[in-house]
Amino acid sequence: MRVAMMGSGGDAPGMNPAIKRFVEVAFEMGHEPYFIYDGLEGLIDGKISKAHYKDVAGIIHRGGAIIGSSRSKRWYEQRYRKEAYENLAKEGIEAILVMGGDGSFRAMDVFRKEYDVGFIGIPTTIDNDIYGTDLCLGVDTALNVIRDAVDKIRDTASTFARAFVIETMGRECGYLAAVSAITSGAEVCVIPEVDFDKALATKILRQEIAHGRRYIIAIVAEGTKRTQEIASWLEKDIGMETRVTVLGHIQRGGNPSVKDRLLGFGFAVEALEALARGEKGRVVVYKNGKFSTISLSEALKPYVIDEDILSMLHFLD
């Protein structure tokens, strides 16, 4: 079988470690592996080629993705999807393994009713906001990154006595933000998916500087839009200097973990089997330290975190 592999939207750390495996294991079960460069505007493109062992020989260590990724608001256009067909079926593709998040599976799910292509997701977000997976690919990289920066920026705000906000990534998905705040012992955190109680946390941190706190840490996720509001809250209500600093896209990059590594493998691993039983038109998840498949239409269901770590946060009703 002719199978290929692409990137799609947002990179996270790990897709590398993906790659590698894919390739690897893809001569191992007598595939021919095809890379798509610059994901679903490179399908469009035609920026598909034969994957090599020397391809990805050294890049396991490597943050981002050596095939590239991409969002494309081409890919609405009937036209244009067609042009992706065919340019599957001018190399003889199979199937497509697709790294990538929510809109990426959103995007083949219409594709694979159009055309008849094998398609199996790996979750690939650091957002982890897609439904039936324990982690998606890049999150442990992404939540070392944060807790990496938050530690160093405890130590600014001790020594001066600051609030100090920092805004975390995760679009619509609090997820980031809760685990940071849960290990990194922040005072308070804010996500979408719990009411913030201002008066409770205004109480509480008063009486906390009258005994003696010296400073205050805040982790915001951005979907809340409330990193400002936080932010004069500390200064206005609590009465303690404050700075705001955006983690933004450092959270993205950077090597990956030896978790994301492994998960990488795994994940890589398990499409490919997936592949090999005839499966189509799933994504493969990793629950209680086991890889395998779900639907994709199970995939696409609204991802909630997990109450237990809901219940770590601070000032929650």
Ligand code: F6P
The other form holds:
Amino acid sequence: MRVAMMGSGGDAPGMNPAIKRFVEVAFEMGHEPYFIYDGLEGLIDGKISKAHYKDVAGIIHRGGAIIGSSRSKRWYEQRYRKEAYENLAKEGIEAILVMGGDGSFRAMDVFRKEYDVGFIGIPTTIDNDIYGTDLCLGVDTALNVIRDAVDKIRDTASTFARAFVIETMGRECGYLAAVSAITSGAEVCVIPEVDFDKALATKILRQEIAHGRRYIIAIVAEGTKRTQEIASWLEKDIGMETRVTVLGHIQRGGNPSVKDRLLGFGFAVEALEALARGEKGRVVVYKNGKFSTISLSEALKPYVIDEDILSMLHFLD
Ligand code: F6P
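Taking the form predicted on its own as the starting point, write out the structure of the form predicted together with the ligand.
The complete assembly is shown below, putting the previous chain first.
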């Protein structure tokens, strides 16, 4: 079978290990592996070529994706999806493995309902906002980038007796902020999923400062859009000189962690095995340490952060 792999939407560390394993295992299974370059935009423009072992040599440690990625507005016009299908048909490609987030899976849902293309999704986003999987590809590396940044910021916070507001990515999902706050011992965590009790936090922080607290680390998820408000509150109501650090795209970059390399391998292998079992329109998930697939419609259900993580946030109150 001719099977292609592509990235779609925001890149995440671990895509290159997944790409490498895809090529190796596809050959082992007797398939002909292909790459679609530059995501949905590239699919529309016919940027498709055969994959070779040499393409994936020396990429295991690299962040980003050697095959590129994109967000595509053209995809929402039927005439471009038709072009995309014709490009696949011309190459004889029967199935595509898409590394992406929920936006990419929605895009594929429209496509597979129009054309007979086998689709298997690999949840790839640092936001960790895909239903049914404990982890998406890239999350572990992003968490470690944030941990490293917070550790460094703490050096200045503690030396200068300052408050720092650190904004994490994640769109509407507070997973990155919540896990980072717990594992970095932040005093404040503001995420979209939980009401932040400012009055209670004011009382506690003032008491702690009276008992000698010298600095404050506050982690705020971008989805709350409250970064500046929290900074003004710390400065004016809590009375501590405050600085803001927006971590931005550094969270999406860097060498994939060991966990993300292993996840990349596992997601790619399970995707190929799912195709071999005759599955179509499925998404690979990693649940309780095992890989399996769920239907695309299930994967598109709204994501909810694990209760255990939310309950650990209470010690920050
Ligand atoms: O979905 C991944 C993500 O990094 C989000 O956390 C962030 O809000 C968004 O992508 C940024 O998108 P862009 O790279 O297009 O600015």
